[in-house]
Structures are given as structure tokens and as C-alpha cells.
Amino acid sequence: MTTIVIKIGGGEGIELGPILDEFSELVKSGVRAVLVHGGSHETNLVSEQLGHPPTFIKSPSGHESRRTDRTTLEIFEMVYCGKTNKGIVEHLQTRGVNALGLSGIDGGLWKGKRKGAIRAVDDEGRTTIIRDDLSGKVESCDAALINLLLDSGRTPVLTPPALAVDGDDPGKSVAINVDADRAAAITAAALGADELLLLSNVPGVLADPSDRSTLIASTAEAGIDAVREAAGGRMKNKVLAAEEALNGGVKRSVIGSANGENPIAAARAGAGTVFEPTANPA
């Protein structure tokens, strides 16, 4: 039976309704499907409304992440685990899918390591070290828990944060903000999934980010180095996720659009940037 992990981004301009309707039909067709979602745009809006505006960190290599202090993490959980997750579960339930929403901390579903120190580059090019950030990376996924849900007819709807050991107190666990694309990749690898689809408000990796006609269709044609070089900002994380899934045994990854007509079917048919194991991982 086919197993697919689909990550729907939380950026501005994504219409959730149509893609959730398509996801519902996919589940009802018999596919073992797991949905992972973000909520970044809504988190930004709520953060502004609560008087704690979002700030972002750029690493020396160009990767961008949310600066996560304790207040930001609480807002993050309100939006990701609350409003967004339960809104998706409600929508799927009304479409006849027995969805069950979990965050990565529930049941220790996603475990990782909190970053002890983060190198960040400011607008003037200076590098600083941040030591109190509540962020990290998912390193393991409890596939047995997900399979238990799937085998019982439930459809998992998963979202950050993840769980980590607190570096300041090894006997204590702490929630950490993690990249949902890379969490989806770890999940797909743990499940031995056939496909990982990373769907957001862009059509894939663009050679020129300002020109959608410059879409790179596949790593097989362009080469993985060209795809890595073209990826900037948040797209760097998606490319990393797509590669990590393949390295973990997933047969195919696609970075594509969450909008348009039947975006899941389109991505499965190759619309977007396709990553396949035949690409050189060097």
C-alpha cells in the first residue's frame, strides 16, 4: 500500500480548503497519508497582535529561522497546535476523514536536540552568538505511533514543536521550534514512505526567485548542485528536507505548489522540483 507524507506550508497566500478536500479524497482512495503542516504567516500576524513582533535569524550559510524565545514559543504553540491544527482536523472530519491532530511533543512523537548556540548574521554582516533560543532539529520520529493510528483508520495531522532534552537541565524535557519541512522528511523516512510532497506558496525551486518561469523541474536534469545554489531563504530548508528524505530511503521528494487545481495530484505527476535517488547526493 502506498504511503505518502504531505507537508503543507503555512506561508501567506495558501488556500487550505481546496487542498484539504483533495487530501480527503486521497485518504478515502486507500492511500496511507500523513499530513504535516506549518503556520508561519498566521504566527506572524498573531505575534504582532499580541505585541511581540516576530524576528528572524539568518545563519552564515543563508538559512533563515524564527528567533524563538519563551513568549514566541507560546504564541507558536497557540497557532500551530491550536488554531491551525484543529482547524485542519475539523475540515477533514467534515469531509469524512477520521483525522487526529498531534504536535511533535505529544507522545514524544518527534524528538530532537536543542541548539546550544546559534551563529547569526545581522543586517550589517556581523556575526553574533545566540545561546537562549528554543529551537532545534528533529532527529527521530516514532513511526510505531503513526502506524498505530494509520492501522486503526485514523489520519495523523502533525505539527511542530518537537521535544528535546533541556541542555541546562538534562533531567528535563523542553519544547523546541523545529522546521516543519525537515520534520516531515524525518517522518517520511521513518515510515519508509513512497513519496514526500513539500507544498507551499511557490511552484518549486526557481533559478530566479522573481521569475516563476525559471522553475527547475528536477535534480536529474539540472543536477543537485544547481538546485542547492538556486535555493535561498526558506527554500534552503525545503531542499535540505527533500534530500534528507531521499537519504533516509524515501523513493521520491517533490517541492511544489499548494495552490491551483489538484495540487497534490499535480505534484505526484511531477509538477514542481522533483528529487529522485538517481541524483548525485554529493
Contents of the next structure:
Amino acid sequence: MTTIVIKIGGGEGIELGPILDEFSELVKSGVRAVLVHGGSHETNLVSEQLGHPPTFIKSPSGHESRRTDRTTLEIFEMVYCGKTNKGIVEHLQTRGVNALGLSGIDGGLWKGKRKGAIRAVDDEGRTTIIRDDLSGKVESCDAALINLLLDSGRTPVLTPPALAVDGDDPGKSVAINVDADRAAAITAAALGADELLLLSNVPGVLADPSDRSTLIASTAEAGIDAVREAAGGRMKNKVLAAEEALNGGVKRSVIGSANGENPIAAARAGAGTVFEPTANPA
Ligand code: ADP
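Switching conditions: you have the form predicted on its own, so give me the form predicted together with adenosine-5'-diphosphate (ADP).
In what comes next, the whole complex appears, and the chain from above leads the way.
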């Protein structure tokens, strides 16, 4: 039976209704489908409304990530695990899909490591060290828990945060903000999924991010280096995730659009940037 992990982005301009309807049909067709979602845009809005505007950390290499102090983590949980996750579960339930929402900390589903010291470059170009950030990276996914749900007819709807564990001391476990694309990749690999679809507000990896007609159709055609080079900002994590999934045994990853007509079928048919294992890895 086909297993697919689909990650729907939380960026601006994604209309969730139509893609959730299509996802429901996929589930009803018998595919073992797992949904992973983000919520970055909504988190920014709610953070502003709550008087704790989002701030971003820039690493010396130019990589940007959300500064996650305790208050930010709480707002993040309200939006990701609350409004967004329950909104998706509600929508799927109305379509006859027995969706079940879980964050990565529930049941210890996604475990990872918290970043220790983060080097951040401020506007004046000075480097500072941040030691109290609640962010990190997922390293493992409890596939048995997901399979338990799928086997009982439930459809998992998964979202950050994840659980950072420190050695064998549970007292030091803490919820961390993690990238949902990378978490989806780890999940797909753990499940031995056939496909990972990373769907967001852009048609795929663009050679020129400002020009939607410059889509790179596949790594086989353009070469993985060209795809890595083209990906800036938040697209970098998607490319890393697509590659991680393949390295973990997933047969195919596609970075594609969450909008338009039947975006899931389109991505499965190859619309977007397709990553496939190379026949002769270098
Ligand atoms: P989501 O949160 O919906 O998963 P992101 O906003 O994290 O999606 O990532 C997609 C964003 O990546 C695009 O909106 C775009 O601003 C940015 N991006 C950077 N480089 C590229 C590129 N080469 N091609 C496409 N998008 C790119």
C-alpha cells in the first residue's frame, strides 16, 4: 500500500480548504497518508496582536530563523497546535476523514536536540551568542505510533514543536521549535514512505525566486548543486528536507505548490521540483 507524507506550508497565501478536500479524497482512496503542517505566517500575525512581535536571528552564514524565547514558544503552540492543527482536524472530520492531531511532543513523537549556543549577527554586523533559544532539530520519529494510528483508520495531522531530550534525564526535556519540512522528511523516512510532498506558496525551487517561470523541474535535469544554490532563505530547509528523505530511503520527494487545481495530484504527477535518487550517486 502506498504511504505518502504531505507537508503543507504555513506561509502567506495558502488556501487550506481545497487542498484539505483533495487530501481527504486521497485518504478515502486507501493511501496511507500523513499530513504535516506549519503555521509561520499566522504565528507572526498573532505574535503582533499579543504584543510580542516576531524577531528573527541571522546566522553568520545568512540563515534566518525565528527567535524562540519562552513567550514565543507559547504563542507558537497556540497557533500551530491550537488554531491551525484543530482547524485542519475539524475540516478533515467534516469530510469523513478520522483525523487525529498531534504535536511532536505528544507521545514523544518527534525527538531531537535543542541548539546550544546560537551565533547571531545583529544589524551592525556584530556577532552575539544566544544561549536560551528554544529551537532545534528533529532527529527521530516514532513510526510505531504513526502506524498504530494509520492501522486503526486514523489520519495523523502532525505539527511542531518537537521534544528535545537531554541524555537520560527526563527532567531536562523541553519543547522546541523545529522546522516542519525537516520533521516531515524524518517522518517519511521513519515510515519508509513512497513519497514526500512539500507544498507551499511557490511552485517549487525557482532558479530566480522573483520569477515563477524559472521553475527547476527536477534534480536529475538540473543537478542537485544547481538546486541547492538556487534555494535561498526558507527554501533551503525544503531542499535539505527533500534530500534527507531520499537519503532515508523515501523513493521520491517533490517541492511543489499547495495552491491551484488538485495540487496533491499535480505534485505526484511531477509538477514542482522532483528529487529522485540518482542511479549513480557521486
Ligand atoms: P512554508 O512556510 O509555506 O512552508 P516557506 O515560506 O518557508 O514556506 O518557504 C517558501 C519560500 O521560500 C518562498 O515563499 C520564497 O520566499 C522563498 N524562496 C527562497 N528562495 C527560493 C527559490 N529559489 N525558489 C522558490 N522560493 C524561494
